[in-house]
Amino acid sequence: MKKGAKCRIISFFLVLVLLASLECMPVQAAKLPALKVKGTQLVNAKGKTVQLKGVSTHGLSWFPQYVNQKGFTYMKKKWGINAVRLAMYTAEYNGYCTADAKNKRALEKTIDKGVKYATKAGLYVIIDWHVLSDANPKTYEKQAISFFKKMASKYKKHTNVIYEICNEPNGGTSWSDIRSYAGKVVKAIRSKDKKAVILIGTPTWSQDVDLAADSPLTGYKNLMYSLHFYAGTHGEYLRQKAQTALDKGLPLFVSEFGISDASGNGNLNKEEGSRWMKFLKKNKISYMGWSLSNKDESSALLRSSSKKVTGWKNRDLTPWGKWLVKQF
């Protein structure tokens, strides 16, 4: 054989084994632009207002079958969705700071998971410190400043990751509790994202923003404060809560919310929840439907029966899943 020919032959295989390394390759999701806050309003780079639109998981502990990456990108194309909530119970079963080691790092696994997977789709993910039973977020203040702080180093060069850093204060948590324990995890996640926006929950399960809107953390850029709401149970009164905080300049951001009433099961109040929409679309506040699991209560997105992860029909979904799905 001719010395051409085979220098021929030998480029032939390197170009073959070169496109099958690159089609091994996982491929990258366009890189998010880097929201920040403007007045009451969550802006891109160019000013332009943003509203998320996603949903929440339910606890990671219970239902993390449903981190997976074919259903967030499911999501995103056939819902219309633009980020996610990875929801990380702190106390109830398996929480984060009552379980052991193992399980402590199995959540953190599962979180890495949701991030990669929420990026590769093009989603916006929020990690959320999900207070609950522990009521009052001063309850782990020191394993929340060690959580963020992790997270905040591992993920400052995401511009699509969000921090929650206390799902629903409660049980007569004050908002100077709040504001204090806020104060210290948001200097700790500034101590190494000087930029991400972080969401801090409010007094009364996060219901009493006008509270916080009358002293609000000050030194720090990029913050929002959470309104949950659920439609069976919260009305019109909650609404003029919010117009109030807003009024008085505090960016709101509902990271949770249904249409059944407040314990997440019971009826359904689809009248009420229309009003809702009415009302964040017009004020543009981004919102986080509870929740993508199969759990047997009416704010469960899915069916009890259905067993899918990814690829849900209409017969999969709840009369809450359905209706939310319309709302994209």
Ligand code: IDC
Contents of the next structure:
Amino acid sequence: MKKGAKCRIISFFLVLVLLASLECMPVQAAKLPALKVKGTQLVNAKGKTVQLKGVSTHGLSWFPQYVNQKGFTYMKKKWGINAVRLAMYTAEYNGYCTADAKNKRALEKTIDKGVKYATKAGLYVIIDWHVLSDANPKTYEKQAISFFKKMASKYKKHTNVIYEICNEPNGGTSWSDIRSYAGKVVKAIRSKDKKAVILIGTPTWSQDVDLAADSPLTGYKNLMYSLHFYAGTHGEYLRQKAQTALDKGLPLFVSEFGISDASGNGNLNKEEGSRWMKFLKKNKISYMGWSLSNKDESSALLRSSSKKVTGWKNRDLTPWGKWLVKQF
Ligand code: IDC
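With the form predicted on its own already on screen, would you show the form predicted in complex with the ligand?
What follows is the entire complex, opening with the chain shown before.
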């Protein structure tokens, strides 16, 4: 082979390697201002209250197609959202801790893409360790520590990344178990990132915020506690719990909610939903609607007949989807 041809082949491969490594590198730090927790509120650098509003994906292994640049940018521009939540199940349906190494890599890749697309779209992005059938976050505590260390070291310069360390502890998991788990995971995140906002789940599917308020985690800044509700099932009694927690100074974040019943299906309760929205607005609590998917269930934002992954029109949205988009 001629020397020139050899050179061209080598340069071609060098360019390929360079492109591949660029693809793996985290994107430039976001231009979005870092948020802090002050009192019970999320605030910007000037101390002004910020209310994040957005949607949660369904499980990332189930519906990865909705993690795409056009979709994220569309929701920001047309729906007016300012945040997105990436829900990664830990146990069920190809969960991060139960499926094989290949699936784990695929999930991490989807998160990388999600953060990249959110950053480009100008959205805050929540990385959610979606504890559900595994009930007690201590079940996969070791895995959580190494996962969040990895994420925090990768995204420490991304001022738009928020960590949610356990979606919904349940099955009788006590606040003291969650508190002990949170102490370890928060420590792991803080060893890489001193400031990122961290959301901590609460007992009974992230409802018992009053228990967390009695003994919140101490020694760290920028922690918030998750409050989840589904208006078809949860009403005034849960708002009372939330009020109790707020009165004790606990910062709350609604990282997931719906207006169907708690199964994610059944009838919508719009009246109760409106009462919740009033409560969130009054207390400037951030909220993320479940779920950006076209699964055939009433908590999906998209109709099952719609195969679009961006550019949704009214006819692509379910009744819940239409209702939620009006709230943003
Ligand atoms: C539901 C999904 C449904 C799935 C089920 C079990 O909508 O398609 O089959 O999980 O994985 C939560 C959970 C969230 C639930 C949702 C509705 O955080 O994962 O999603 N929900 O049941 N807490 C209260 C309600």
